[in-house]
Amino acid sequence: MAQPQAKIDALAERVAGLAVCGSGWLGAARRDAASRLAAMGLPTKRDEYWRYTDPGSLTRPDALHAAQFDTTDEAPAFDGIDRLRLVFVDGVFDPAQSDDPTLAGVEITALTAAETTDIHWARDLYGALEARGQTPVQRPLASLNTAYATEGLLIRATGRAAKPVDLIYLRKSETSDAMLHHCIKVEAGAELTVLENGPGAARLTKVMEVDVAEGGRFHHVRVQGRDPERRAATHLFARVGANALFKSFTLTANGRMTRNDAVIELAGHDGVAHIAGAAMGDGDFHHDDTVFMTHAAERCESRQVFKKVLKSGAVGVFQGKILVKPGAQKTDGYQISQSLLLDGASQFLAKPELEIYADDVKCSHGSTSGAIDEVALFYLQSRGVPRRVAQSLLVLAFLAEAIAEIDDETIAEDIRSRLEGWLARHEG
């Protein structure tokens, strides 16, 4: 079907003076993306899925702004926890201050040093699972990054990690506009936490496929903040086999437009896929969280928990569906969003699906959204605890289901740390 010829001509725009590169693999990879992505244009607000979210920033040919990172002397996340350190400073690999990525179970490749590789693992994931997303529902940034982006890396866990890997995204330039795309392979047996975390870039396009084989474990947190005049379009395509176990949590503070997209396929009998969020906006705050989680086996179990507290006028969105194809007996899908407005002003837009065919199935859904409950409140007050501190303990319990989905407490605790410390900037 033809596309619109704006959409055409916002394509043309953004990609030139952008060159599909490499040779090999890889250059095959990215110009199958390339093609797809001349086929649907880019996206605009009239298109289904971007009816609540306008694409404009992310499409235009340039970041178009300085965007100002935080400098406050908060710790950057997961500083206390042992882990392997992967450092991009405006969206270039720095193996200067990365860590030695030698790591007992792992191999960390550059995308950069694969792009010289004829036989590759990652020929087989790169543009593969971002390939199969854009099924039934378009979805061109994600074609976009595979097309062009140069830098990224691979990682394959062929046996259980020594310690986690944390890919961070460091700043020094105003106007940073960055592609990264990530390819990770679990292999049966293996397990594997990655963590994400840094100011990233004023305009960030990023794309990580996962494949975890039969009996794999991935755990996967990341921490989207320090960034208030953020715009980013993030995009996590997964593969979940048979007896796996796949579980993202993400944590969002801040950041003037942000998209998450998440397209996970249950593909291998009594898996498991889990993915929550919970986000934090303050004022001009736009968030939305796509997901699209798919039951193609039997015995499958999905869980959809994303939290968001707003204020004076922030946005945020979800847009979440299970679908269970046929065949997929047993299937368990849950899937709850809620908002926490903490005024009158902000808003929260909810638009939660099922779509089923299988007969033994126990799916549900739920979203509500609402204030402070008074009552708690008041009961708090009354035993002496001051209006702020009770109304902040509240928040915290709110978002409680979402964090408790990290199974690392460690970890878990540092995010509850993160939200403390946003709570006490934010307070009134």
Second form
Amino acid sequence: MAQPQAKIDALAERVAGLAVCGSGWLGAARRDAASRLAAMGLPTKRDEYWRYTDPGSLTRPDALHAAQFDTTDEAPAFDGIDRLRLVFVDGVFDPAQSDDPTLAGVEITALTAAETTDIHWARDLYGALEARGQTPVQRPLASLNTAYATEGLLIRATGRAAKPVDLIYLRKSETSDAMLHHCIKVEAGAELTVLENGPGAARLTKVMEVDVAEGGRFHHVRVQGRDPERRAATHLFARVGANALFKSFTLTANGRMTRNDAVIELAGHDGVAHIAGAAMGDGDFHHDDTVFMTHAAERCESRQVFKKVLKSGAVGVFQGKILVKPGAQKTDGYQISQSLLLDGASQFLAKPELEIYADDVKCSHGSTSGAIDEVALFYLQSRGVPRRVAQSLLVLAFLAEAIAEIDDETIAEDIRSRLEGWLARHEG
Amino acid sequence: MLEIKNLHVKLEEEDKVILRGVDLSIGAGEVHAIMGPNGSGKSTLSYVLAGREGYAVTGGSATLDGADLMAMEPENRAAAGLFLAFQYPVEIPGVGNMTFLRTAVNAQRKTRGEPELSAGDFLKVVREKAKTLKIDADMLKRPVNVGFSGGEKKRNEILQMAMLEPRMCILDETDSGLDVDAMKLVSEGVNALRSEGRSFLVITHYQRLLDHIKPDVVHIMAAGRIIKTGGPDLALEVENNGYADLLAEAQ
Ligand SMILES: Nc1ncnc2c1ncn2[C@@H]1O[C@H](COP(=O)(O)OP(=O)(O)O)[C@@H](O)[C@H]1O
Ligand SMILES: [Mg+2]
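Same protein, the form predicted in complex with its partner chain this time rather than the form predicted on its own?
And the full complex, kicking off with our chain again.
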């Protein structure tokens, strides 16, 4: 399909200072991505899946300025959890601040070292799930990332990881424009938890490709940086094998612009894929969750649970699809997207979609948007609970279904305390 | 304890007057009943005392032990000892009944400057009180009032009252929707709380509740006013003759 000249020009401008790096398998994968990108061009507001979110600040040549933000009023995410810490500063891996990346059951290699080593599993994965995830909906920013990202990690779990791996994204610069590309392989029967936290950069463009082999289990919990001016376009591409489990939860509190794409394929029978998110926005906040869940095998279960709390003009977007391919019988698909509007100025835009080509399936979806329940609030107050506490309790109750998607209770508690902190800071 | 003087109330958003000068004085340890036809303003009175939004007080006053209730937030009225058992208890999805109770008890203690109850102490007290109201462990775990039957909701109100130990208890049609056994259970729960320092205002439609919870004083409310006050016999009179005579007499 011929592209409008504007798209071609925008892309040329965006990649002007960038180079497709490397030789060998990685260089080849990047060049493939660059040609995919050239065929697509960059997204514009006219594109079907960018109607609710203006991609301008995510596609423009440079990152918009994002003021530094002091987060020391709160303990860093996952602070109390025994984990392997791997630190990136403005999108560059920093071994000095990181733990020694040796962990029983897990192999970790920096993307910068990948070219010179023949990591066969990463060869089959880098750019592969991203390429697969380009149909039927194009995600040009992901190809841009595959082609130009030089930083990231290749993580392979071969057994039960001794502890979670935490990717910590610090930001020192107010104009950093970072790209991170991670590949994660959970081998058959292995289990891994990956945590992510922090803003990463003034603008972060990220891809995480996750391949969970037969019987593998993958848990992902992410806390996106609460710097009010940061921007991010993230992509999670996952392939879930037979009897495998994939669970991902994201907390987004603040951020001027966040677009989180998730493209998940249940490729083997009896797989489970759950993806959830809690987003909290006050004021100049735009948050977009775009999910594409494909059931390509029998007896798989998927859940999408997205909750947003919005006030003072914050905007939330949810675009979620369940595609059940022919033959994916006994599919159990569930999707819920809800927003709690704390005032009349905020807005929630939702586009739930179901596309089903098998006859023996169970799929449900729902989307709601509403204000806080004043009657419940009064009931709580009449029992002596201060309005502020009552409101917090009701907001947490609203978010509970999403938080319930986190299996580890210690991590869930960490998330809950962050939500309470946010509510306390954004009272009134 | 509770002093209501010439209370006038209208809807905030509309020009609809609901209470047209209510006078009521309840002393410590007394049990008063308010009866009256549907729509006479009984629930409105209870809501206004508890501090629900949507009503405008256009005249008169209401004080609890001399403190101006109308100047207080609902949570402070509760901490001061006021409790309303709702005619229609509210469902709160996502908030466990136990969490709700503990939050309420500790919030009130905090407001009054008392130490919070430990989780263990709290659990012990709740279990014991729940048992006498035949509220099982499952009902304590479930979200507040969600999926509860009418009777379960009313028993849950009484459990909250027992836990919060208020001094001024208002019960708004706690008998409606109860079968005979549930009514007995609820009445016993209320009677167990009767004491010298605790007063009750029992709003009911029917005399039958007053067979179980014996009032000291009975008031008849109609069209936003107390039109008659008497002893327990007044309730029987209503039961036998209906409101028609009383209304005619008042005009
Ligand atoms: N929030 C409200 N909006 C509209 N009408 C109301 C509201 N609250 C009370 N009313 C009206 O006020 C009158 C008294 O109602 P209520 O206090 O519930 O009476 P009771 O409890 O004695 O049956 C009724 O006519 C009722 O319809
Ligand atoms: Mg009523």
